[in-house]
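Shown here is one chain on its own, the form predicted alone, set out as structure tokens.
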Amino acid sequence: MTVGDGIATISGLLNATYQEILIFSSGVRGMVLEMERDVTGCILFDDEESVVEGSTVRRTGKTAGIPVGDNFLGRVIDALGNPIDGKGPINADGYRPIESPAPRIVDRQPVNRPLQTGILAIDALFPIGHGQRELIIGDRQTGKTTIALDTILNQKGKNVICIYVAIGQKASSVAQTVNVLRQHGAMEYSIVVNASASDPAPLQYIAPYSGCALGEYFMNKGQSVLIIYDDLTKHATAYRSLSLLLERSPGREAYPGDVFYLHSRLLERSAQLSDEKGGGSMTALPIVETQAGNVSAYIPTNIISITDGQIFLESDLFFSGQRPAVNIGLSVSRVGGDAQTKAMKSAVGTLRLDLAQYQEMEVFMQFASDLDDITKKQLDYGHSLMQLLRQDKYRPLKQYEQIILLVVGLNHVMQEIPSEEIKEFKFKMLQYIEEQAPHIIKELESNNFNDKIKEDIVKFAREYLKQYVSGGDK
């Protein structure tokens, strides 16, 4: 009857059901996404143009779903399926619809292994698990692809699958983050799947359940699969302009009534498995973009509560030279040391009450001319503390790294160095516990963490510290 804005709407399909698949005479495809009295409401997935007013349109009674299999590794497709990095067709070995129920509570078991960032500030801070649903959100430009990025890139020799889904981005930007994950060698167990801002409404909606769909495919081979969102922001305006062109009444701010359970059903099929279904598991980290830090906005408010915890990037923190600028006091992981290692829970002791303190005294700082020694001291401390929370971008850290320079910052080792020199002395310092002291790292590598190994790691970082100081390592 009409066609438009990626929308066509068709009479005369009888029994049609929702997501089912319809062709066009042209040999167009479409999905429904609107069922009406004498009215169906379909979205279009290829070029419009050919689809004019009185075209016939077949029913094929199969739901939307997209082609799955092992070859996709080290691919880029879009949202269909399709190969869009020029390196021919992919041989499938099967076909997942795009929608299905998230496992059953009785499938699932707790989560408690830990998926590593490799990112110091989060694994210490905010441990991720497999199976885990943890939020990323920032205002746009403060690194939240960066950490997705970095802990995709922590997962090499790890035999965890990454999935990356682009939802409306430029193409460009696609392109730079495929290259970087090529460079890193992250690219053979990785897939990108990409619906760019070029795309159509459609495509970028249905892009993040593909994406998931060929993440259940591993799953269910007991394998286990992170997958990245980035961004749901997109794909919540890209179904709102769905929902307008096909008439659904709008809401706050106005996105259509459902929008919550466009998120929550997606969300909710990532899982750690129970044993009896293989034991394989899904971890999700979609990426929302907050405005002006408003955190309380409709989307983001639904997804934190759809999520087990967030990474809040802060703009004042970014922009101050805080890399990552994860504010410690917005994120938290509801899943907490279920999913550290002992050694790593161990270590971090009371960093996190640690950095508190010291920002409240920051806050209290500016309005005191004066400070007694103890709180210059505690200032120094505290300082030390944030620059060795600093990272730089796609270089993670191993755990044995992280627990290292956890141990030597909570001992105060680091405290008189000034803060600029910080950066250099602590990989000199790992370079130089590796060479020396090589049963700190193979006791770290094996999960053993004691008292001994503590001071051990405290007395060659001091030792170091006076080879330094005295200008034998600068």
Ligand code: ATP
Contents of the next structure:
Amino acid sequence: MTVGDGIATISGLLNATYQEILIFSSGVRGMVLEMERDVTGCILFDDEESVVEGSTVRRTGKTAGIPVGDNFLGRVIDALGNPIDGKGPINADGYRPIESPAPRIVDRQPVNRPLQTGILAIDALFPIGHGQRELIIGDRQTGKTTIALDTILNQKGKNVICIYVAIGQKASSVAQTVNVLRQHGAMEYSIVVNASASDPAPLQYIAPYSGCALGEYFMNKGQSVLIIYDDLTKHATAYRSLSLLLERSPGREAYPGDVFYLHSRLLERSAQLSDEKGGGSMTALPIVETQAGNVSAYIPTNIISITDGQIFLESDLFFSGQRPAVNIGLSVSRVGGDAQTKAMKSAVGTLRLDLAQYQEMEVFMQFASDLDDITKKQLDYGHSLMQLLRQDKYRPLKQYEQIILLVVGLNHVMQEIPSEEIKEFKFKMLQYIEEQAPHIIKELESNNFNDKIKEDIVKFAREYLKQYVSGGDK
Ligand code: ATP
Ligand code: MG
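Based on the form predicted alone presented above, generate the structure block for the form predicted together with ligand ATP.
Full assembly next; the chain just shown is listed first.
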């Protein structure tokens, strides 16, 4: 009956089902998204130019799905599973519907294995476990994608399959992302699903479900999967335009009434499966973009309530040089604490409390000259902790490095070092400990941590500090 904007309305299709694939006489494929008494609305996956009023349409009886298999590792594909990296066809092992029910409660087990991001601020304060869904939320250009990429890089050699779903991004940014993964040797255990801004809205709409279907293939085989949806704001926008074109009634912020379900049914598919089900897992890091830090807008509140916590990134922190710009007060991880290793947990100690205290006192910084000595010392200490949490991109930290840095920071070793030198000091000190006290590293790597090791770390760090301050190592 009509065609335009990636949507076609069809009459006379009997018994078509929701999400069934249709084929137009010219070969163009579509998917049923709207069913009325006499009219079927469908979204089109291919160029709509060859579809005209009066074209014939056939049902296929198949629901939308994508090919899946081990050969997808290392590849860049579109939302329908076609390779778009110019490396030839992919031999699939099977085919999965893009939408399938989430694992049942009895098929799951609690989150209990840590999934380390390699980012100190996150692993120490907002730990993530396999099977968890942790939202990364923040304004434009606050380092959201970088956190996701760092997490992928940190999975190297850890037997985790990473799937990066890019929704509505510029093709050039996705190309850059793929480049970063290649350069760091992370592509061999990763898959990139891309529905870029120039792709039709239907493809942007199904991309995360396709990525999730691929993830389920590996999860059901008992493997661990990390999936990133970058980002769900653009996904919601694509769905909104489809819904409006299908003439569904707009609700809050012009989104259709089922926009919550759009994301809940996607994120519920992440799980830590029970051992009977193979023990596979899918950890999801959805990304959401906010406007001027407003987390109470419609889509952000929806996704905050669906996920098991959020990493909140703040522009002000980002521009002041505090990167990753994690807002300590507004970020949470509701289940990951159970998955944090014992060593890490005891190393973190009073970090959260100390940082909270510092943030409360920070306003007094401007009166720095009038402060008494004790307050000044406390401010310096807090400041050094904030410096400790700064981290360059694409340089994930190993767990033993994180523990050493935490112990050193919390024992006031770095306090006297001027802030611009802390970064240099951190790495040189780590190197010093690696060389002078390999037994510490060995213990930490086998997850042993006690007061004796703690004292040793502080001892060697102080030793190095003396050397550093006396100018011997500048
Ligand atoms: P967008 O909203 O455009 O998707 P984003 O929030 O995903 O942005 P990124 O693209 O990850 O942000 O980062 C923005 C810029 O900040 C990039 O140039 C990135 O290289 C830089 N950046 C991010 N994190 C760090 C960091 N820890 N250290 C140094 N630079 C960083
Ligand atoms: Mg980004």
